[in-house]
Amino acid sequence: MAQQTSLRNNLQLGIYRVIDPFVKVLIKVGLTPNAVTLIGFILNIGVAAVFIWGAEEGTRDNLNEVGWAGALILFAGLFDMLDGQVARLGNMKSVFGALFDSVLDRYSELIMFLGICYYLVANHYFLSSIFAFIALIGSMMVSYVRARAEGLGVEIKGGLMQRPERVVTIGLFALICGIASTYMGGDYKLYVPGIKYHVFETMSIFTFPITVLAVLTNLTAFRRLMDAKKALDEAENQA
């Protein structure tokens, strides 16, 4: 766990070094951390709109909208990092800003999953839509367990599928799915002799990671719950 946290922190510091020049530009033009947070939220509304547009106007074998939505998810995710850096480098930290960021992050994720579920249901990926909803539940519980534990005086930050990992996983594989559909076709299916149904299709590039996400987010929430229990038990024993 310590090695995983150290690797994550080092990667985060490396990303900060890359984006800091852009952060300084945002500060110079007068953008506040809350404004940056709001931009990220609006972009996530755009993500849902792209998925819904693809569901309504596209066809099951055309996955271009999935790719465009993936690119927009990654771009919107960048603003999740920018708002914190704008606050730190611009000396604009505030308690309300932290609350505003957390609340809009939750709204952003809910709206993104709304678009994903709408797209999957509209295109008859019923099982995948269930896993997407389970992933949504896990994502919310990861954040909730941390917030509730902090309300009880325990700081819990561990786990594999925190928000940055979730955003990158969904955005990256949606983008890859859209690109792959251009070359292999959106309706490509792989069959194995002796098995009645196909074992892989182009859409699996997007839906399989969501299934993995559904499992790992809930495991992360459970792991945080157990870590919080351990910390609370230790605090009670010391009292």
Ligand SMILES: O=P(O)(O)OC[C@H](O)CO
Second form
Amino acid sequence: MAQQTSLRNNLQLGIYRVIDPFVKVLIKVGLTPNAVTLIGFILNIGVAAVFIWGAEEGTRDNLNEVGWAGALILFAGLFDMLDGQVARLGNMKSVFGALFDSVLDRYSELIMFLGICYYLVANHYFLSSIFAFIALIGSMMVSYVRARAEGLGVEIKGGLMQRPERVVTIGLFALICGIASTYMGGDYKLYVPGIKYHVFETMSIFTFPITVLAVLTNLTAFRRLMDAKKALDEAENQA
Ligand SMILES: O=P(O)(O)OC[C@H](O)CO
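Following the display of the form predicted on its own, present the structure of the form predicted in complex with the named molecule.
Everything in the complex follows now, all chains and molecules, and the chain you saw is the first one.
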């Protein structure tokens, strides 16, 4: 766990080193942290729009829109980091900024999943759309447990599927799925002798990680709940 945290911190510091010159440009042109947060949110509306457009205009043998949505998810995710850095380096931290960031993060995630579920339902991946919805439930609960625990006076942050991990998982696999579909076709299906239904199709590159997310996000929420219980019990016993 400590190892996972330090790996995560080192990775974060590495990313900051790369984005800091860009952050300084944003500060110079006068962008506030809240404006950067808003841009990230608008990009996530764009993500949903790409999925919905793909659902309406695309076909099951062409998953290009999934790939484009994935790229946009990763790009929008960058703004999650940029707003915090603009606030820190530009000396513009504010309590409202922290609330605005958290609220728009939740809206961004909900809207992104709206697009994903729309796409999956429209393309008759009904079971996968249910898993996407369960992943959405888990994602919201990961954040909610943290926020509620903070309201009760304890800081609970950890877990495997924190927001950056969720964004990277969904964005990266959507992107890979879109790229793979241009080479193997969007309607490729793998059959195994003796099994009536296909065990893999191109879309699985996107839907399988979502199914894993459905499990891991809820486990992360449960783990945060247990961590919060421990911290709150300790605080209560000390009082
Ligand atoms: O990892 P989470 O779900 O607690 O998300 C962190 C938030 O985006 C901060 O609001």
